[in-house]
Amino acid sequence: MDEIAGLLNKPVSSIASLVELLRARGLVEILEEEKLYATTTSEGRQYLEALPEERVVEVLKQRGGEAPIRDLEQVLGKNIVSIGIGWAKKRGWIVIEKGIAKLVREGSLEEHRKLLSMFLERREVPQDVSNSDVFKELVQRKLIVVERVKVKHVKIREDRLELAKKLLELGEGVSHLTHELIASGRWRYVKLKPYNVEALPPIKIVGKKHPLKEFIEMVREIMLSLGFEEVRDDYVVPEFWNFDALFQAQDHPSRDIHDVLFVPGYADLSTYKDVVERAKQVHETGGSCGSIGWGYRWSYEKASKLLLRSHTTAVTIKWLYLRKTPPVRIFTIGKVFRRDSIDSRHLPEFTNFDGVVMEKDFNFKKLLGLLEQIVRGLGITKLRFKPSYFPFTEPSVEGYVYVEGYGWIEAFGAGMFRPEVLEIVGVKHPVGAWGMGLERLAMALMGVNDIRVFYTRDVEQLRSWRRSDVLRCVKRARH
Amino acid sequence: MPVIRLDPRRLLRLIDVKNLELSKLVEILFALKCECEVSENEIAIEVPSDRPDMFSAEGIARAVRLFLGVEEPRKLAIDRIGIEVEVEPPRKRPYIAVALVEGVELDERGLEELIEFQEKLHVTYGRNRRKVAIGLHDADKLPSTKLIYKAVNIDEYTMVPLHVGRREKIRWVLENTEQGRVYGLLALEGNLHPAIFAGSEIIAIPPVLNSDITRLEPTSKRVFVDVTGTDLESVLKVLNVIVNTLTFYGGRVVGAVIKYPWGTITTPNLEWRRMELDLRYASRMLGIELKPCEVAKLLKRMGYIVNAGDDRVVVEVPPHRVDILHPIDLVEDVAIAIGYDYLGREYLASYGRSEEDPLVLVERLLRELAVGLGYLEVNTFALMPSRILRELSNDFLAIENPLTVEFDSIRNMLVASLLMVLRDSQHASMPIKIFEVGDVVVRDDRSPTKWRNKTMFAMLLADSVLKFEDIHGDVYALLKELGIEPSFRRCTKRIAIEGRTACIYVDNEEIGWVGEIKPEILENLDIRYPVAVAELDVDKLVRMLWA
């Protein structure tokens, strides 16, 4: 078997398994046989020239044929001359007499000393050598080592020569073409099996993107192609920027603790000094942009207070606020929340897309026009609009797009700001904004029923997600 | 926006336009930006909260009637003073209005429709009875016409309240009726409460109750109405607003003298607003040219009374049209009589594409070589339960009001949200691979709220044995496709196991770690995988990038 395994450059235990499959079915049968390993040990690997005995032997001649062990000992060492002397009176070459080392007749070990050179390296032991005295003679004397290892044949059985025949003809043979066996060349000796290549494929795990955030991007290129620029802010914000900037009044039900999510703390406002004493002003009076305002006592504590941001508008104002020249072309877009419980269509936080264009002549129906565009760049060719109410814009409207298969959804807010939200962050052009949230239109886009599919924790589900749902997307967006 | 649910047969009855049609009414309705749903008994009007006058079917008749031209606007008058009201003002609730209007004509649901029609007023523009609240009363069921409002001792003085019919404390109304539960703190002090008197006989306690003996009937022909609240303004235009409603039918307004130690005032007032608008500014806002006779005939179909001039007209606003702040409001009032999808759409000029801020180019080339290194982009909520934060880090933002425990702080660290995504996930075939760019919020004492956002890229791997090297090799490798060599430091974290934590830094500024999770975190999250994460800082990759 280790033969097999080192032709098919395979570990031993795979073809093991393989055997046994082949046994199992009937193929092959398994022949055990016990081999006999050697390999001279580090003593006989000292004796290669001559074995102890014959050293005494060869001494004994120079010094006449005799000579005291203790001078034997002084040329050859104790240990040497100890085995050796043993040996040789075993062997009858030598006889002592009173300490003294008497030669009778040499001899040569030619036969222990080849059988000690042939297991230089671990080898196995042929029948012959195995059952020779010298051998075993070795083996006792530990100059060699001996080890027994259990051999597995494999045979194909004779009943089933044929089978096997027609097995290979149809191509049973080498499962992998290696790097090893074209370099070899050794492919040319083996048979490349087929594969089962209609079986279905093992399943494969996909690195890839989210379908919100690939949306998201598809929204940005609209965007950036119409020459808009992307801002951004912080989630936490005073109350300042998410409604008093935008002459939400401050007892405004939207502004309610049952609406928006608060979080400790008040901001330093006095960095916007004089946006700040504008809104209070405009806010109580009307300012001097010819309106009423709200008529109450406006609070710069309730401004101050701190909130996660409930819509981006959040962003846009303060950015117009910074960017006061026109033309003035921002979007953003960002998370925002709201205090609502989730479910199949709404989400605490969800992504919010805002934008605003300032221009010296915008307005309102450049503003449908621009609307239009955007919806167009997803694909929609059907929109309508309807008058709609929001407290920082007039006149405001509401846009319901149509999309195939799903029907007529509420896509997006807009609407010119007005005039006090003008005076507040002191634009002295026209401004029209609009905000929409993302993932409804995601999910009418990408055939989705539950928004709640696009903040999943499953991976499996995103796995099962298909690029597809969002190619279906972007090519409707092409047409 | 408030839903009002009405009957559309009685609708169409107040309506009075031969031949009108449901659906038709419901394309009206849109262009006069209510949303619609009729079902077979019922249509659900969401009307815009903008405008009160129309939270009622008789409103909504009327705004219809003008709109098609079936009706002029018309000025009301006070047709004479038959009440008188004498007001001690209680200090938590200093103001009332009141008014009659005659010739009402109910019947068992137009008088759902109308409670239905104040309730919409008190959630609205009460602001849930806070700020107004409104008592309406069967005029002819009054003991007398002189009232007095004033704040009475709940322990001595009765009243017999609605739906109840005996006579009771009004302590025991405050604790013992819904009502009682849910608004009597609004305006009690100590053991003061408000109080309406009609003679000696207590008919309202505002903004809690009536009393039965003034309870409004199906039959009811004279309807007496009082608005009290905490700010004069708002309580005349509610009054105004529900005179509108009332006087749909065509009574008779009977007037209220009203005399408050600061002076007197005669209510309702049915003055209308005189407001200029400016052609030029008109047109300009809306990008069409409009002249001033064809801008009359608009106005009028919105309930305006216009005098044309050359280039300005002056616009007579009714009194009930509370949401008129500015001339910008006639603006959006002539673009609806014109209708939207007649004024035209203009495109916007191009000005060539912009470019990208680099913080979402450099937020688009680490979501693609993570992609390209396997890792599936997970994206997550940034509100997280708090719970989970504190086992991770400290100094996280927790939310004032939360509505569940599951979304009651803000995450200041992204591998919190792939530890959620991995302990929710564990049933999937391993191994996982995740990552996510987002922004999470952190102190910074600089800024004027002490928290900014922070954009950050984190990956996680978890697997069945994880091999530390993974991650370690795919963060390296996404850094050197940045063209940055990092060094990676030894170091420590909280959530990191000591020994298995090494800081990245470039140029001796860390930009961000990579370790393996702790195994009693992971025990303490219910996660039952080894987990290795990395966390970079994008707005420090993104200013080395740009340096």
Contents of the next structure:
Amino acid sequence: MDEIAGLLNKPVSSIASLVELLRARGLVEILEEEKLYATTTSEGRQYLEALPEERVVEVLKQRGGEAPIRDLEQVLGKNIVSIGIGWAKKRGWIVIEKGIAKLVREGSLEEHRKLLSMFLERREVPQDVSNSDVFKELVQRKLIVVERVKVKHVKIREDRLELAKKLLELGEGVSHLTHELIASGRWRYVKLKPYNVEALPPIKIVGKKHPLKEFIEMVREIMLSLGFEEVRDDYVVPEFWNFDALFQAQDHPSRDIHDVLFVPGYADLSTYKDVVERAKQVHETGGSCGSIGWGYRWSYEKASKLLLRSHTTAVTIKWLYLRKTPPVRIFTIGKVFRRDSIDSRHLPEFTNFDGVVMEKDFNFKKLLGLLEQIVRGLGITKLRFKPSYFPFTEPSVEGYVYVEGYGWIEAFGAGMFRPEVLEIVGVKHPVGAWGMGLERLAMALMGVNDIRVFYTRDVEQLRSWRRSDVLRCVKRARH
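Please move on to the form predicted alone, as the form predicted together with its partner chain is already shown.
Partners and other molecules omitted; one chain follows.
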């Protein structure tokens, strides 16, 4: 269509409209084909004279057929040697023995360099080239980048050629009469464009919130309606707030490098001298709360180490320390990070929802009642509690909710903060706490079988979500 627009000196949009009119009248056919275009990347341009493996072989020839890898790196640089040795070994040109590269046979990549030169400027890829192994290898190595372009061709039926030409010359006409056309009398001479009721209207792409964000905002609205205040903190926190303030022993398995993502550096805890000193006493001897502690020598250095928070309780416990006067109702929603393999149910980062309540007469029964209010706000009417164990709460429970189509699923963990935790943060009133992963709960409520769907790059799939999909369980409960 671009060529037709150029020949007739008309905008492509006008030509597209005219061609659609001709197609609707059976005068032309629109044929669509996909073409492959390629361009040599900036890295590929660096290898026009020789690819990394060719350079490695050339240096080895100059050194008598063998050389230590360290010497090659001094001549060619680590990056070139790393790439070159890998591909030279793959091609059977060299072998590596005890850190020494030995030349087995020489090789040339003339065809590779020829293709890199061919696509210095963006151009269409010939069929025989696109099917060649050399071209596929260069694309795999990202030395050539390819793009697929859909091209439309207009084929005019020979028996209707004259009529089609006449329509093109007349143009598409006007779609409606304006005040100017009527007042000037030019309406008598213009051609009125007929309506094509089969033509599709233009697609309007409207902005919308991500479905997971919709769900998170729904949870946030529920908490705010219950009188809670939202709090936030950094992703990178010291071990102290993530573990020590919650009375988790410094040799606890959950603090191992295989579970936690550490960050280089240490935090300055001097601002929190009082809570740090209480944590030391409670960990070592139990402090004055009736506990015997862990009975080891507590390390300030370990408590200062930085990590990516593994739960958002690291946020709520710090805010609880800052606000010791009841009543306190705070919650936080944010990303947490753990060493985990990616599959349909697990991600190394996910959204955690934590909350704490401190009141003078707060108790375990009131905590369970509050949790029931929260899940009912999500449209869930069936809830079960099961006794459980968590390092910093006692008594503790796991909460299970019933979701139609899924059955009973674990939704959260909750409990009353232990006396040791309350003494560390300097709180003298009972505190209830809970935490839940929002992606898993959203999966069940929204009928998703794979957690990775929430992080897809498929824009069309995300556009297919409707707010009603996110809120359908709530609506069902309310009606």
